[in-house]
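First, one chain by itself in structure tokens, the form predicted on its own.
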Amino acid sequence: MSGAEKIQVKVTEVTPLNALVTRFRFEAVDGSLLPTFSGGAHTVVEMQDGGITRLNPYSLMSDPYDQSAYTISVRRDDAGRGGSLFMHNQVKTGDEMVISYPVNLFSLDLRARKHLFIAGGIGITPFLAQIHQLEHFNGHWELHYSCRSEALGSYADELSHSHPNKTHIYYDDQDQRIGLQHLLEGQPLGTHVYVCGPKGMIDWVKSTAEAESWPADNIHYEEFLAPQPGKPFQVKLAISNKTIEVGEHESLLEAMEREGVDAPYLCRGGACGQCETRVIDYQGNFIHRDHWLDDNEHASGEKIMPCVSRFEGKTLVLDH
């Protein structure tokens, strides 16, 4: 596993939230304490499937300054490309894996005056974290979280009986919506939203945001993306001297460390820059799915992050 150190761990609970989501949790197999990490961490999960090794990134929804243990939820996605799947189906308790040290590219920014939490769906975990790290010295917050069901609320009523006065929970089937612009709007200066969900709305908090004149750096979001199928296409490794066919339901990077290249990532979700490679040659088409370069990088045609991004052409050379 390159970018973040291993830990071995066994898998101590397995707990079904509702019909898609279910919480896992994670301690030392040597019963030593595990690193600490800060609210907004994710730890990336080493799965052997038969002969695939799928690594998934969760986020931390555990208490920081909780070193026994660390927790993860997991929500299945049937139409995935199986990372999901296998933790909801084949991991149990006792089992022992492997994970990495927490990583951390959502962290609070504690120079905020309040913490305006915007979250959807399985977007909660991470600020399960971050409300955690609050409570430990009375940090300011308040949480919107949107759910498509009161059955699929995961830690809706726990937030709301704990936290009654912090946390506003909407339902989609009640068509109850988050009133953002008139939320950004009465925030007292120096807030920081921050979101976690859906790519949609991701994009709506941050062109609300943007629109209601906030200053980028308070704004915070983190979408880890899936990589997406796509046609079969061959690349060339220079320093390497390999040449690797990636297949239709596999990343580029995940054909790179399929050939045996110790190619670095610490999110394999294309927002953490940590995979950027440096195009030597190419002709054809790439098709650009990360957080990380911007609009005139992905034009120049110099850099792909391989953990998300394909190509669709002829040739393909990467200084790698």
The other form holds:
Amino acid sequence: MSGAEKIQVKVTEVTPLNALVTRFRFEAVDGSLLPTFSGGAHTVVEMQDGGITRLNPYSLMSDPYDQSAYTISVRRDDAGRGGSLFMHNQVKTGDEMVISYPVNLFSLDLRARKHLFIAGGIGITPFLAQIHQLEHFNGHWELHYSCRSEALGSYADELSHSHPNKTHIYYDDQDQRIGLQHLLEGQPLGTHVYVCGPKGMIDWVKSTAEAESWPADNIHYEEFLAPQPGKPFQVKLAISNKTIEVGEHESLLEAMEREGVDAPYLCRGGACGQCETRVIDYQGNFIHRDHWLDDNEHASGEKIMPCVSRFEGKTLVLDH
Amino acid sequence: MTIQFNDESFRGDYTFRNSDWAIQRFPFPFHEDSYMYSVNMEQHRGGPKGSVYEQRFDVDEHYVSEMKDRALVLDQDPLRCQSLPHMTLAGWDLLELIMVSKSEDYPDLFELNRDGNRWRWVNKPLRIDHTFTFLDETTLPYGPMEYITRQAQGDFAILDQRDDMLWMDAGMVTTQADWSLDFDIGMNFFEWHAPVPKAHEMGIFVRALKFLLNIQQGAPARRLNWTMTVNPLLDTSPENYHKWGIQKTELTPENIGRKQHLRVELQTFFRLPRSNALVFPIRCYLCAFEDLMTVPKWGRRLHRVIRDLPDELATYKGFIDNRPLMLDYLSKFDDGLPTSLGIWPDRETEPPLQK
Ligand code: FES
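Next block: the form predicted in complex with its partner chain, after the form predicted on its own:
Let's see the whole complex now, leading with the same chain.
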């Protein structure tokens, strides 16, 4: 079986936060305690959406030591493939769902003397759990959180209220910007910087920190990659001896699963490396979108990450 | 079942013995008549009743004496237990994992009562009854990892996971098969595996690392490894080679059955939830050749495996010089009959020795 272990949960609260973001609370169906986890972990939520099974990863935002419930926040993506819309439109209090055990691909580096968090929009969620975790041990942290407007600033008020000296909020519509270079220059030795948000923000923080000669080990990031829709394409699976059609709104991984192929995965977001697949033959172009393979591997045409990457062309034969 | 704990030594007069129960459940590591180095991982989710696979942390008749031996080693060499400062949370993770597992798996021996962070831990075999505050080090006599691993058989390496790499950043290592925590502490996965022969060529370690990095909460894994030890000596550390290395020269045709032990490591791997570190318990089981020979299938098979093992592996495992002596002894227990697949003794179905 692919993916992490599963947990049967019941939705016990659905809380709209603002025009875009809704929070969901999950408790174990059998009333047992949920596993503790480490800040930065995500869970993969299974959605039975008509005939389609959607599996979307969401960062756990609740206190990792609170075993009574997990919470996640879902931002509605009207242009996306429907996972977030399903959560917003279909999921109701009392529903039973299946989620995965926590998996952490964005954990704190516990050697850090100080943790500097930089969040953009819904990228705030993993930091909420990390802040809970650090607060248990009087950890040294500081948050810089940029959001579109006060109305859309999920958790901005709560954070400013509970941690006024550690929280800095920036509103785009008020032309407030994180003074990143200055901020990085002023950090004590042994600080680690963590960034979660849109791709542009991650690239900006990474390149600025590198330019400031921060060691690569001290820069951490997690990007929320959702598979993007694209032109349908055909692939041949050499081991299972099947030719399958990948539809416009499904990923290659989802298409294989739909056809009963038990392909490995964990994050479903191009980050963990678990789904890495060998390309046996191809004629055409890859649309690589993952963060796992490096540029050379992308160019080589030897590997693909089916959770987020696609293909355009005549033939694609995979080792599955 | 209630376990009768042995009072025995793993040094000096070597009074260590396996009961018939312990022999029957010995994790014989060869599932066929030959051996090839491989990663051979499987899920660690129980196993046949009474086997060493059944529980998350196996407790057997050697528990109390092994813990005494550990205390002796630590007295002489406190560096056998080390934890880099950032690994304290992982130590609490391990303490929680072991206490919860043992109290659930052996309720007659261990009890854990939790009231928020106020925990009461009762370890009947070691006569410990301790109330402490979870996550507060000042309420324990040692750091959390040291505290709990003074009460758990086997060595423990705790590996921090950073940047798709594992780092040996904490451990309790007193029963090791010739490796040194003090030497390996702070090293990454490739650095601490450096002496294994041929493995890099096989790409085995790259795959093993990938496998370990992906071990997730709730899905522990396990494998067996093995070597040979003369005398039931737990502490075969490089630090003490000058003391135990010499014992390898003391084997004779008369004493080999009693003195030569097959040493098997049950290695398990658990993702630790709070720290996201990985713990790697390495549990050592020893069995004298003469005890192994009471199981006809194991007698036949051990002879064939040792006979056909490539020289470099026999050298790596440290018994190339004694191999002729071993084969003389073992060949008496091999009548050439076929053996059943798998590691289990199959006493009911395998024929007795035909010579
Ligand atoms: S499932 Fe994680 S990279 Fe594809």
